[in-house]
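For reference, the chain that follows is the form predicted on its own, supplied as structure tokens.
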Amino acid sequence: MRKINLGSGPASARGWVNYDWGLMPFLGKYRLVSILVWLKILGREYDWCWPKIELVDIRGELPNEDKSVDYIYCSHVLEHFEKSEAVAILKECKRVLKDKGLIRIVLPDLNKIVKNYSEADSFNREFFGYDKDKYLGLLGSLKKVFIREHKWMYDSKSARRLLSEAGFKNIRLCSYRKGAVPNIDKLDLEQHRKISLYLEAGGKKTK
């Protein structure tokens, strides 16, 4: 069975392939974070303990064959790029899963953070990714290199059109840890939990 953690970053779980791609997945691979954690050029809180990578561009051809993978995770990932970038992953993920393969998508969901609304900085923080208005100064830029902000965000209507504009079909809502993709009890995030949209989808309608 072929199991593909799709922007993995530091989450994953047993018998999952990790693709990742930028400065951080490579720092986590080779073990250098903990050196920048202790510059205090990342904060403790980026001091994670990192899966095997491999390091994969996610926005270019996946290195696997058509029809050849059974499951794939993708969790707060497709937010980081444009929607037209995310689409075409989308699409690369469908040609590598087989037939009957499921993905499992999560996304902050901007129903919910508006909802959540209770102050402008917490809003803005999960708005945009990260808290913009403390990376200042010299010293702001150098972190602000490590950061992915939001580039596109999704409530469960626009999610669904992204997956169905990609080609997936039997597109339905999940939940936190609940689902038909394996090992959600580990991938699913509790940090994420509050603010996030849970979908999974497959290539072929059922009859």
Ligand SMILES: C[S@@+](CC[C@H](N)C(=O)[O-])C[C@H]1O[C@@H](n2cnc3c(N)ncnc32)[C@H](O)[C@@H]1O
The other form holds:
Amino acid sequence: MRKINLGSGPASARGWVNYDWGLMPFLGKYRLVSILVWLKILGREYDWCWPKIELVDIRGELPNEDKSVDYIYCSHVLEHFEKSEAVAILKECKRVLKDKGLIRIVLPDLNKIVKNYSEADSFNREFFGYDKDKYLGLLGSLKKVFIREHKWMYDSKSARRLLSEAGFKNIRLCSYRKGAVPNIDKLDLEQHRKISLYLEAGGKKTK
Ligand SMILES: C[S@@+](CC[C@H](N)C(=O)[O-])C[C@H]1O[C@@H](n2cnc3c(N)ncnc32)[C@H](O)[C@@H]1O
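Now show the form predicted in complex with the named molecule, given that the preceding structure was the form predicted on its own.
First the chain shown before, then all remaining chains and molecules of the complex.
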């Protein structure tokens, strides 16, 4: 059973291969992020305990054969790319998934973010993906090298369209820790629950 977690960050479960890419995952892989937090270049919220990861840039070809993967999990990642890039990433997922393979994507839900609106600061953090007002000036620009902002946001309708554009069929809306992909009790993180949307696609048609 082959299971891959794209842009895993700190979220992993036994039996999953974690792909991640960039300066932070590189530093995380070698346990160096704490130094940046200690130097106050990054806030404590970035002091993750990284699991074992493979440095794979998911914008390119995945290091998996055609139809060789059973499950793909991808949480809070696709919004960090332009929509066309997200479609290309999902097409690559389609290529490596077995015919009965399943993908689960978790995204910040634009609709929930708007509905949950309580104050501008938290709205902006959820919308842009980071505290913009903490990254100002020269030091801010330096700190920003480590941060990835959101480039495109989705609601359930547009996320469905995204999966469909990449060739996925049998797309269904799920919920926190509910679905057919294994280990979502570990992979779906509580911290994303309030603002996320959960979708699964592929596999056998359910009645
Ligand atoms: C907001 S974090 C999400 C982490 C985790 N999946 C979660 O649900 O909290 C986005 C993750 O995508 C990763 N990422 C961004 N661009 C990537 C790329 N080109 N290839 C692989 N991973 C990437 C980041 O390094 C980061 O770990």
